[in-house]
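A single chain comes next, written as structure tokens; it is the form predicted on its own.
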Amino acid sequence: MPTDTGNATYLDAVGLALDSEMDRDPDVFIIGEDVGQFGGAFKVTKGFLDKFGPRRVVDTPIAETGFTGLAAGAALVGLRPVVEFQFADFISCAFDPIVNVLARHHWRTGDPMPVTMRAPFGGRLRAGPTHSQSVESYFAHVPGLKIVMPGTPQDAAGLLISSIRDDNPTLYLENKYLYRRLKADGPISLDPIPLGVAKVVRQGRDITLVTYSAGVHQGLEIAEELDKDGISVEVVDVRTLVPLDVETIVKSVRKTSRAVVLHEAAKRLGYGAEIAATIQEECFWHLDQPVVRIAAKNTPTPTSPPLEDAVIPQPAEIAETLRKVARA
């Protein structure tokens, strides 16, 4: 079982939140491939089967459509399922129950649908085109789903707790590159963090970087470097894509008058397009420069390390873009 040593990793934080919610609420259960005996593809649920038993930690066949549909049925009789997809790439197998059942049912009947879907996503692990995808935009277009993408261990815990307690179906996307690379700088709080509330993680005056997930850590490191050149970058972590905290983004951009949006997903119709459009609509008369997007190239993620690095945004590209927009 996960323990909080005072410097919990992002992965530990997810496990701590799950453990806490299963202790608190007997209606919460975990379902997915290898979540029990194997402890999950990344060992997030290691030890959960021994502690909570097979009725609350349910191993399934390789059948994403089936166990996602089962979770929908369980939610309708009052339970709070937490569905684990081994990789976000595999969630497309469950597109029908997510889009046509989970996202629609409440709006047809008024019944709550408290299903949390956890899915590790993203690249940088040299895992190739079928284990590196960023899937948020597929689902952000679908009314009825909430989408959460934490970028720090503390947010990973607090936002997962809020997702589980929420009566809406929630897609909770974990960046697996961060699992063992980010550590908390103190004990993890197990208080819920409200969904739909962005966070200004670095104050700045010259330009706003709007980002989420792995982009937060990346953006903070680059902002420190640019500060040496006299460029002050404000970094906004949106944390929840749906609902989007427009007010915090607008307040920041109206202050700096320049905005860059960063994410790991492909640029074409990526979520950055939604954020950029929102900024244009809400801040047009405050902007000194057009909003610029930094995103992955419009191609499947390669397995080859140099090719993957050429596809996914790298620090040099991000720094150069921020520098160019800030000084334009």
Given for the second form:
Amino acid sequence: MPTDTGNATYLDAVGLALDSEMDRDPDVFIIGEDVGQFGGAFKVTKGFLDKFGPRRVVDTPIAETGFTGLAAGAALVGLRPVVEFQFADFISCAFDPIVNVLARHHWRTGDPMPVTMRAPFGGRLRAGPTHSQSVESYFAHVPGLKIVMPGTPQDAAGLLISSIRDDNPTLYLENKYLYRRLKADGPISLDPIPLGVAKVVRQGRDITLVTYSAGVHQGLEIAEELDKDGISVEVVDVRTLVPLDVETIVKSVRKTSRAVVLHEAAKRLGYGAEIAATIQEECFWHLDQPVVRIAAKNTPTPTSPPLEDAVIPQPAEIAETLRKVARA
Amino acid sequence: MATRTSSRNRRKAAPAVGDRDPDLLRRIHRFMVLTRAVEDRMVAMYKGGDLLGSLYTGHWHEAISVGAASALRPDDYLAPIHRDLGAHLWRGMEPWQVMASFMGKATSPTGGRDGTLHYGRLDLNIYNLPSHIPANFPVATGMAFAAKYRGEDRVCLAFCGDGSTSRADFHEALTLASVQKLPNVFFVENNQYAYSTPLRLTSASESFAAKAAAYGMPGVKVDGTDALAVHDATAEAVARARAGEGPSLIEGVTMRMHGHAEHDPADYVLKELYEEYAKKDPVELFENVLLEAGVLDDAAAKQVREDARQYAIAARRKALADPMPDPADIEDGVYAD
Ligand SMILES: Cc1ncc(C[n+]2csc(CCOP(=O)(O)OP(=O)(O)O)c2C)c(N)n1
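Having seen the form predicted on its own, could you now give me the structure of the form predicted in complex with the partner chain?
Next comes the full complex, this chain leading.
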């Protein structure tokens, strides 16, 4: 079982939150491939089977459509399933139940649909085109889903707790590159963090960087670097894509008059397009420069390190773009 | 009649009609007649321009929809499809609500947000399916999972058509239900066509019931025009599920006597099939069984038909008079608060 050692990793934080919700609410169960006896492909649920038993830690066959639909049926009649997709890439096999069963059921009927779907996503692990995808944009278009993308261990815990307690289907995307690289600097609080509330993770004057998930750390590191050049970057971590905290973004951009959006997903119709359009609608007369997007190239994610690095935004590109927009 | 496809599934000889609960028999008859009357009325409504789009009916599915639903308890879960009006009515859905659904009225189960055959009511333990077939199958495993999780002895009965068995949902649901030993009953309504696609282009299996063996569950094929055969097979599968022995598959063979929906003249259907099944009207067959057994007499049967006709007429009148929905709140409820 995960224990909080005071410097929990992002992965530990997910496990701690899930464990505490399963302790708190007997209707919460975890279902997915290899989540039981094996403890999950990334070991988020290590020890869960021993603690909670096979009734609440359900190993499934490779049947993403099936177990997502199963979760929907169980949620309809009062349980609170947490579904683990082994990799976010495989969520495509459950696209149909997510979009057609889970997402629109409440609007059609008024019945509850409290399903949390956890999925490790993203690149930088040299895992190639079908093991590195960022899937948020496919789903952000679908009314009725919430999309949560924590960037820190503390947010990973607090937002997972809120996702599980939420009565809506929630896609909770875990950045697998951060799993073991990111550690909390203190004990993890198991208080829920509300969905739909962005966080200004760094105050700045000259330019706003709007980002989420792994972009938050990249952004913070680069902001420190630019500080030495006298460029003061404000970093906004949106934390949840749906609902989006427009107010916090707008407030920051009106203050700095310049905005750059950063994410690891491909640029074309990536979520950055939504953020940029929203900023344009809400802050046009406050802007000194066009809103710029930094995102992956519009290609699949390659495997080989030099190729992958050429596709996913790198620190130099981010720093250069921020400098350019800040000084233009 | 019933064909055995699994040696594990030993069935007792069916009790004689005279040895059965006459109230239950009369009730099954009444709901089969009502289902037919409501659908005939709705066909007239379709032709008269009362409805929004096309109309899906379950002519010749009445023995399956009512016969199977009659083997459940009210607290059991039901995950029906577009041929199962009889099961809805058995559960307490009102005919005017169904008509309202095909008219986009505010009084439909979804308040006009969804329509046509997409109706259901969780308060009656009926799942409201989306278009995608058979999406109700995985959902049905979840309702059964929840019952088992809570230690309740409820079961979930899900229907699908012959065409629907080809989709991943069918395979994954049966796989999950069998490895998890869920209290599911899966009912394939084999009406020999999937829209225009005949059976031979849907499946090369000897039967759908035969597929059960591959999932390690009993499979049985019954005459889907015989309400008692359907009821008995379902009751047995339900008993097994309730006892914690896991899921079963039932195939009921019938014929889709109307087009896929009323817009479809179905001229691709073999004439001989229509001729064969014209002699096997499930409502008539069941009525004759009850008349022969003395459970019903001619006058009572006539009264049931007339009551059903009047009920359907009144339902139409109410649905027509019901208001259309107000778009003012259309953005509400995308999310639960
Ligand atoms: C996934 C999916 N593909 C296509 C359709 C369109 N469609 C609706 S019903 C139907 C035929 C269904 O055949 P079957 O399962 O045999 O049931 P039947 O209508 O004959 O009762 C089709 C193709 C659909 N609803 N869902």
